[in-house]
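One chain comes next, on its own, written out as structure tokens in the form predicted on its own.
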Amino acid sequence: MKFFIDTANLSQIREAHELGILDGVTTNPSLMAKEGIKGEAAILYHYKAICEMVDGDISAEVISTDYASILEEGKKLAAIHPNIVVKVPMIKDGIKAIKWFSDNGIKTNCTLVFSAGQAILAAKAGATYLSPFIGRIDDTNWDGIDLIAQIANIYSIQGFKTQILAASIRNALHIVKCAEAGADVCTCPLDSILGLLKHPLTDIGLAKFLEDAKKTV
């Protein structure tokens, strides 16, 4: 399962990728305007600073809703760098869009995913990844890994190439069942990643092997 990071805060993603185990980052709107990010020549200065910090798939979110203006907004994203991902609201015209940007060559993204049947049309679409929202999907008490699970099951059964991204990440624990449910990528905040480092019986065994190191002293 590889690992994304889904922020536009450039130091996290520089802690991220320093570990040696980052494959990618995500981004949103709301993850730019948290930054500060405002206006168009900014943000996609910033996309082009995140595409020159890591050698991966970078989504780049359009934040247009009809046809014409995805394939637009979409074109300019894709010519910032070729590690760029376009990602397309699960919408109608985003379906039509993600159709043309597979058929020319584009990578896509398709975010705000909630069902097996928006799975399942995705990836008829061509979509290199899918995103579910599983805690988002959580939140309204219904069980979001097992729709990984669900479209892992479908994708296997059918042969469809796009790759299942695990997004709305909120813990360690997520991540974790993510891998055991099929999932192709994980994206996640960098604590959610740290996450998973932690264990009181590594840090219990570290205190003592570093105890007795004095004793050999």
Ligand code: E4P
Second form
Amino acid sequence: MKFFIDTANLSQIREAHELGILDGVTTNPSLMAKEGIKGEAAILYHYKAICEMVDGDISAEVISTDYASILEEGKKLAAIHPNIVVKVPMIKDGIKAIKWFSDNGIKTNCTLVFSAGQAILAAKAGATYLSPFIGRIDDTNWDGIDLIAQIANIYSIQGFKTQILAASIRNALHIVKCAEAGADVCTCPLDSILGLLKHPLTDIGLAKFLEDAKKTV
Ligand code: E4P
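Starting from the form predicted on its own, produce the coordinates for the form predicted in complex with ligand E4P.
The next block holds the full complex; its first chain is the one shown before.
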């Protein structure tokens, strides 16, 4: 399973990258706004900075919702760097645009996915990645991980090539469960990635080893 970081914050991206386990980055308009990035020039510049930091797929989301504008915006984003993946919402014009991007060699990430039916449609359109939103499904008292498993099963039976990119990750357990359920990629906040490090027995064990090591010097 590939690890992407789900943020537009450059210092968090750098920290995850320095761990040596980072395969890519996802952003969305809310994450860009959180960093105070405003205006087309600043947005394009910020994506360029991310691409220069991480050598992996970088999702940049369109904010257009009609076919012609999604194409125009997506082409502009794709021109920033070969690693840019155009992130397109799961709407009718979005599916048409994903098909066009796919036919024209531009990578896509179909976002805001909450059902297996949507997952089938995105795969048929040729999406490179599909982003089911685990945490937001959990918030509605359904199990987001069940959706990952269901889509993984369908894609395997049907031979679809679209990669399942589990999104809206809220904690380290989500990451483990996504790996078990067959996600190809997990995009996570930095805290959830660092949460994978933690186990109280590791801390107790290390403290004891370091204490005993004093007897050996
Ligand atoms: C990433 O691709 C998604 O936009 C993101 O994971 C959504 O996360 P949230 O539900 O925490 O906003």
